[in-house]
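Just one chain is shown here, as structure tokens, and it is the form predicted alone.
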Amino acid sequence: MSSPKPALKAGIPCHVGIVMDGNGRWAKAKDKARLDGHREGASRARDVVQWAHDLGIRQLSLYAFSTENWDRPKLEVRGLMSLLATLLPRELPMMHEKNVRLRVLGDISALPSAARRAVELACTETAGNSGIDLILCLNYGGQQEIIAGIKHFARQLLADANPEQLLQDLSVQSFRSYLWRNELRPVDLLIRTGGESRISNFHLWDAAYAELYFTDCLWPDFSFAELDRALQDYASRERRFGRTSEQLAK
């Protein structure tokens, strides 16, 4: 689908997550399976990844599969992997049309192989491409990867010479280059669809400072329009990350 020309000139975010939330709801209202939901909801994700090459976002994340996911039916997480792993190859053509490059956030690992085969062959596939960066949010969750982020650096701190100077060097900024967001651009703008007022677990490292946007829109029903107007709060606001607007204004 082509997007439609953007009302926004200005203020683009260049980082966006999306919480896609609604798609079994979706499904039920429409008296169809919730894999349909998901069905649709691939469909979505494949709209909005080419608004945001086109509207100039520079890093897309898509909060596709949390660690707490593993908990739904059984049957609905296989036909959820079934759908990477056969919807994904598909995709490379618009990859590489679109100039986007997948990148993943997560523990892939525990992914069925043919799911992890896909992803694996879609991010070395699209490795070359500079126009975007896609990052998908696979069987991940924010508190396990500021554990992951701890776990990396009490290894690092065992075996550093000078363990002292390491820990009082220790610092927002520094912690950072031991999450797995360390080659990501910090989130700017993070919306959930579907109604709910939560982030469960995504982000939160990055949640500390970006914007969130809370919409009713089940996810297989969000358009360009809804999108626009996520853009455009997001530009209507003040980003003081702890300042004054007076200081901003200097």
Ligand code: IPE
Contents of the next structure:
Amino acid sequence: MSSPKPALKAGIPCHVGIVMDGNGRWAKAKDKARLDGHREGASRARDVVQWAHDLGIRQLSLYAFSTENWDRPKLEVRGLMSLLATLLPRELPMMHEKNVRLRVLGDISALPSAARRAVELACTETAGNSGIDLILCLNYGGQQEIIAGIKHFARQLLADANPEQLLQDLSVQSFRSYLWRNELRPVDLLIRTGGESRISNFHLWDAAYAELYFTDCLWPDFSFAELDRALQDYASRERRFGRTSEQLAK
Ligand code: IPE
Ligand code: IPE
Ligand code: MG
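Can you give me the structure for the form predicted together with this ligand, which would complement the form predicted alone we have just seen?
Every component of the complex follows; first up is the chain already shown.
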């Protein structure tokens, strides 16, 4: 079976995904409310988009709200949603300046209407930009994405004149088109801040071969130097996709 992409010495990653974790602990350490941490975290999200653009990263996906985050206290969820609704429209000038196209990963139909409208408007407004794709992961879960992919495939199977053939033809490569990542490049580098060494339901399909980078840095403290460290680390890795070093050298 072929590898997901040609085995390459890692350079600048095309698609970087970030689990922006640690806002709450950052706030707690400063005797502030958790929402203050989220507000500061939103400023870092703004910064990282601009850094990623300037570094030539083509797609940046930011994990902003997971399917599991609904289980947080109502007040925190409401606060996060209203931050989204108020802060996102303010970023439109920056998104145009940096030629950012906003996209969404996740089911935003479940978001409160003000937040959903702000996201939809920003997506429409920036649809013509081509410098970098910013993929905001909202009400996103990797397991939910895979289940949605299975349902999508099953529906096609039920409607197909030759379902047995469709079933036979299903492969790792073709299944990708049933997922929500049809227009996404595979995640090359997955960064998680906040000190936890887990994926927390982010980009499960692509986690198969993404390079993982964990840092103790809390998200509101993330800096260009931190991003640069992650990229340097990534560049030093050998992406073998199951092969041997000797094969790659040929
Ligand atoms: C990440 O920071 C932001 C969201 C999940 C929305 P946390 O809020 O999880 O911060 P910690 O992990 O409690 O420090
Ligand atoms: C992951 O962080 C989700 C986001 C950053 C949006 P969490 O703080 O929700 O993850 P767990 O609960 O520590 O796994
Ligand atoms: Mg957390």
